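Listed next as structure tokens is one chain, alone, in the form predicted on its own.
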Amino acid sequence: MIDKKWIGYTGPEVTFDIERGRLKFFAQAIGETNPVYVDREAAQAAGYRDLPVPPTFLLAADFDSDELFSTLAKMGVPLGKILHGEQGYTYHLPVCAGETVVVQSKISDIYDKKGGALVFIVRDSTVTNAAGELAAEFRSVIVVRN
């Protein structure tokens, strides 16, 4: 069982630059066909400053920081035993190419099911833009198989 003392643990802030080329690559990799995600003119015609992030892109940005994996290592979680259980996003403001955002994550819950055979780690993250405004929130649930 993972020690519940980790509930409330807040990781360091991670700064991430939103690059247009990376957004295009990500959109193509996930099969996104809406031109606002790959064509700057289409994005601007739709009211965006630049290419907006596809809905699931911020998790990729979070993975780039390695903060999740270093936190799991501190918690003693063997990476070979984890599964991605759930993901949810709430966008408050558009996040677009050319911006720099700050992601900060917190372990908000740890619970088990099946008599401890499965442990669930709930991680809530906030994304703020350069103006310090809350742009997005996302929740990840990581399942650890014991």
Second form
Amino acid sequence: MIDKKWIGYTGPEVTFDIERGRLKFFAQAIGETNPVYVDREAAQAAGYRDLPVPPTFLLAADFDSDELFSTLAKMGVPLGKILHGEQGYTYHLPVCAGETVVVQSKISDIYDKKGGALVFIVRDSTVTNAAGELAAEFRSVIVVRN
Amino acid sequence: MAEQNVNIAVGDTLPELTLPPVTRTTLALFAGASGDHNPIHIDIDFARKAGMPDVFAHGMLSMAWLGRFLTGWRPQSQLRNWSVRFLGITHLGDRMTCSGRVVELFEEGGEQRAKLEIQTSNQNGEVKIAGDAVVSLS
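Follow the form predicted on its own with the form predicted together with its partner chain, if you could.
Next comes the full complex, and the chain you just saw is listed first.
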């Protein structure tokens, strides 16, 4: 059983550089061919400074920093037992290649279902740009199979 | 920009996005690109030790496909918020389709918005991910 004392735990601020090459790699991996996501001129013609991050990309900050998995490890959750339950995004401002953003995540809830056979960890993250503006928020629900 | 919305009504369906079958290569590339290196998606030995018959797709791969599906319909700058629930595992060989429909039209934040129900399903019609999205029409 996961200790509910982790509710409210706020991780460190994670700095994430948005790299153009990484965005092109991501587009390739998901089969995205819309030039806005792979061609800087097309992105600029669409009104962006540079390639925009596609809708789900920002979760990479969590993985690159190992913040998500290291938090789960500290909580005693084995990697082989987790499933992704839910994921959501809210957007406020575009984020583009060349920017550095700061991502910070907080465990906002932990609850169980089926008599503890499944534990749900709710994690809310904010993405702040270099100007200190809230650019995006995302919510992840991780399911642990006990 | 208003002309693009003339024909949008509740019940309208979005153009479907069909994907090629999920392969191990797809999962390896997505692991690298997304940063999710959980070996359960790329290492069959690890997957078996964890009690799974084989590796399986990252949920976020399917959500990224849904992102393509949404931004293929309207520019990303019009996507306000969205969330999905992962209902079932997407397996190697699955041929996924993204689909969605308009369920509500409303005004919020000084603009016209549409709420969409979206999902991914495999070749057998099994729904793997379901959720909703709010898109600006203004």
